[in-house]
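One chain comes next, on its own, written as structure tokens: the form predicted on its own.
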Amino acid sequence: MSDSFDVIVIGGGPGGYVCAIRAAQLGLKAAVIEGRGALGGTCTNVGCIPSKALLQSSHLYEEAMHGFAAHGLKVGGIEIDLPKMMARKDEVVKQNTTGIEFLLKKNRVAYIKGWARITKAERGAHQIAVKGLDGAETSYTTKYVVIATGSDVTPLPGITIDEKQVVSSTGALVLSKIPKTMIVIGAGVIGLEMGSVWRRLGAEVTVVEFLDVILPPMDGEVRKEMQRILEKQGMKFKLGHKVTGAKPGKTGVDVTIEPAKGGAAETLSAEVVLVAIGRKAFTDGLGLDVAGVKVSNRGFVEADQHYQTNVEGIFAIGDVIGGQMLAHKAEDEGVACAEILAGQPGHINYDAIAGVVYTWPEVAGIGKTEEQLKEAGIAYKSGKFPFMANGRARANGDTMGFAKVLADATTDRVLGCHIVGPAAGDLIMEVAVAMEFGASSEDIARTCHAHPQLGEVVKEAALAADKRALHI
């Protein structure tokens, strides 16, 4: 393998490997350095992919136990084979990681296994030392460096994560048995998804959240509806509380909490505690200080609109630069960054990136929330339509939730869309395309949607924005 490249991407996650592939497609000699020993980053190995595999498996189990009867399907003697469920999850991960490795080979991207460290920042000839998985160190030279090292679990001060009784999202993916009780610290995406997995499989789940609401980035009306649904499913919430301690014992963990605004402390106990309070940029051992790369007071690498850091020739994308910490956002930044390196324009519309929570029903949002529009003083109109009034949702037996379209009061341009309901993550993409092309709510409303399908809920919400919904 050559020791000189046009671009070296540090990190083989969604942003990193996509950046390298696009750079190679554009004629640049590219390499990816990854220390995990498997490509795909957190998302593929211990995040998006394995969690969705378990969400699917647990969803099927819950449907068999509680949903089949309504369809006239009688089942009995259903048992959970947790080792087999975990083995399936691992196989799904393996298929994805090997698939990514194939893509690198197909596009002639060099795959270097090891931990990277920038040893010299010199215009046109940056040097990177890589400590291989065998311990040997090799040096590489590159014109451009792209930092795509992603993020890591944010720790909770005073609480030790042992990945056995007190686990992070990584440990929650590999529990050897179904806990009878689980406390989830954090009512964000990860906490609610993993909490849903283990609740469906039989755990009694209590979610403790510092804020007074769940899913803080989401639209307020969606948050309230989703909390109501999750509570109906059996999930318990302790909102507006902070965790002050977690003491593991032989039978479980005692968690001390108290009201965030002050008040008497109380103790909750559970077999397993999941710490899911967010993620932080992963920059350990990168040599950013040697290179002179600036980092914010929150630990994120600082980069401009072209992903260039303060050091010429060193770029950064994905979770490590903050913003929406989403795999698909990192991928698009990888593509844009590669195109910029190749002398082409690279652009992302950050107002049209959807966020999805893969509980059931799902939650999805794109663009501005009502709270954001009100705060900005933007006049808007809102159209809302429930899944209960949708023929396909009724046929499926999935009628929880609604879709809401927000449009400019004067121009009718779509400003946002928020959905809680079945397949919300897929349905939101219609609106993503519409927003990318500057469409109005009337554009969506006048687009003929096949019947019967769940997507008609989005159309009806767009019609409702003009106070002319047809089916409610």
Ligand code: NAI
Second form
Amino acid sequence: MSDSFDVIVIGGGPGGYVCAIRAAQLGLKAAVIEGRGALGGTCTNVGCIPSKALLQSSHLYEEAMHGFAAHGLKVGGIEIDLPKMMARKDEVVKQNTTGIEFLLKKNRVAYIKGWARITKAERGAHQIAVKGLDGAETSYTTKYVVIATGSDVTPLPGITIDEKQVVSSTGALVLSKIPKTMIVIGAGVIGLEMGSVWRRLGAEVTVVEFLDVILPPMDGEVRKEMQRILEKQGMKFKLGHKVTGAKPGKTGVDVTIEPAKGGAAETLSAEVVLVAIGRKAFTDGLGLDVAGVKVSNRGFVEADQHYQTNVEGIFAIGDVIGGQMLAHKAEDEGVACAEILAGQPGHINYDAIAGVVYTWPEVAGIGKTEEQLKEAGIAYKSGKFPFMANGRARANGDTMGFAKVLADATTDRVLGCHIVGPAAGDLIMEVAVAMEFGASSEDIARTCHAHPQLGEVVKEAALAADKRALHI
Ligand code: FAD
Ligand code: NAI
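Moving on from the form predicted on its own, please list the structure of the form predicted together with the ligand.
Below, the chain from earlier opens the complete complex, with every other chain and molecule after it.
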């Protein structure tokens, strides 16, 4: 393998490998360095993909146990084969990681296995040392470096994650038995997704959250509706509480909690505790100090709007630069960054990046929430439509939730959309396209939506923004 490249991307996650593919498509000689022994990063190995595999398996189980009867389907003898469920998840991960390896080959991107360290920052000829999986070190030279090293679990001071009794999301993906009880610390995306997996499979799940609300960045009405639904599904919440300690013992973990605003402490016990209080930038051993690359006081690599750090020729994308820690945001930054390296105007509309929580029903949001619009003093109109009034949702027996479209009061331009409901993550994408094109709520409302479809809920919400919903 040659030791000189136009662009070396450090990190083979969705940001990194996509950046390298796009760079190669544009004629740059590109390489990806990845240390974990498989491509795809957090997302493919211990994030998006394995969690969705388990969400799907546990959803099917819950449907069989509690949903089939309403359809006149009698089933009996349903059992959980956890090792098989886990093996299926692992196989799905493998299909994806090997698929990415194939994509790199197809696009003539070099895949260098090992941990990278920037050893010299020199304009046009940066140097990177890679400690291979066999321990041997090799040096490479590159015109551009793209740091795409992603993120890691935020630890909770005083609590040791042993990935057995006290687990991070990574441990929660590989539990060898279904715990009877589980305490989840943090009512964010990971807490609710992984909490849902284990609750569906039989665990009694209690979520402890520091704030008074679940899913803090989401729209207020959506948060309330989702909490109500999750409680109905059996998930318990201790909101406005902070965890002050966790003591593992022979049979489980004692977790001490206190009201966030002060008050008496109490102890909860569970077989397994999941710590899911956020993620932090991963830059360990990367040599940022040697290269002189600035990081923020929260540890994120600082990059300008063209993804360049303070050091010329060293760029950064994805989770490591902060913002929404989402795979699709990382991918799109990878594409934009590669295009900028190739002399093109790479660009992302950060106002049109959807966030999706893959519980069931799903939660999806894009653009501004009502709270943000109020705070910014923007006059807006809101249209809301429930799935209960949608024919397809009723036919499916999946009628929880609603869609809400927010539009500028004067121009009618769509400013946001928030959905709790079946397949909310898929439904929100028509609004993403609409927002990309600067559409109005009337544009969505006048688009002919096939019937009977769940997407008609979004159309009706857009109609409702003009007070002319047809089916309610
Ligand atoms: P990463 O995917 O973290 O990849 C960085 C890679 O760099 C890693 O593989 C790491 O090994 C490698 N690396 C780091 N340092 C070095 C070095 N010095 N040398 C060589 N290699 C190095 N997002 C979604 O959009 N949808 C979801 O459904 C979703 N589900 C998630 C579920 C879980 C449980 C978790 C934890 C995250 C989830 N995310 C999801 C978030 C998503 O995984 C991240 O936003 C995404 O992976 C970020 O991509 P990235 O390329 O920036 O970094
Ligand atoms: P998060 O930021 O979504 O939620 C963390 C929650 O923990 C917040 O509600 C916060 O208030 C709470 N918290 C923080 N400190 C606490 C404390 N000491 N005690 C109690 N609660 C505390 O972080 P999470 O769930 O760990 O996910 C990390 C990242 O991974 C997210 O940024 C998310 O974007 C990404 N992710 C995305 C998914 C998706 O797109 N479907 C799925 C899973 C993760």
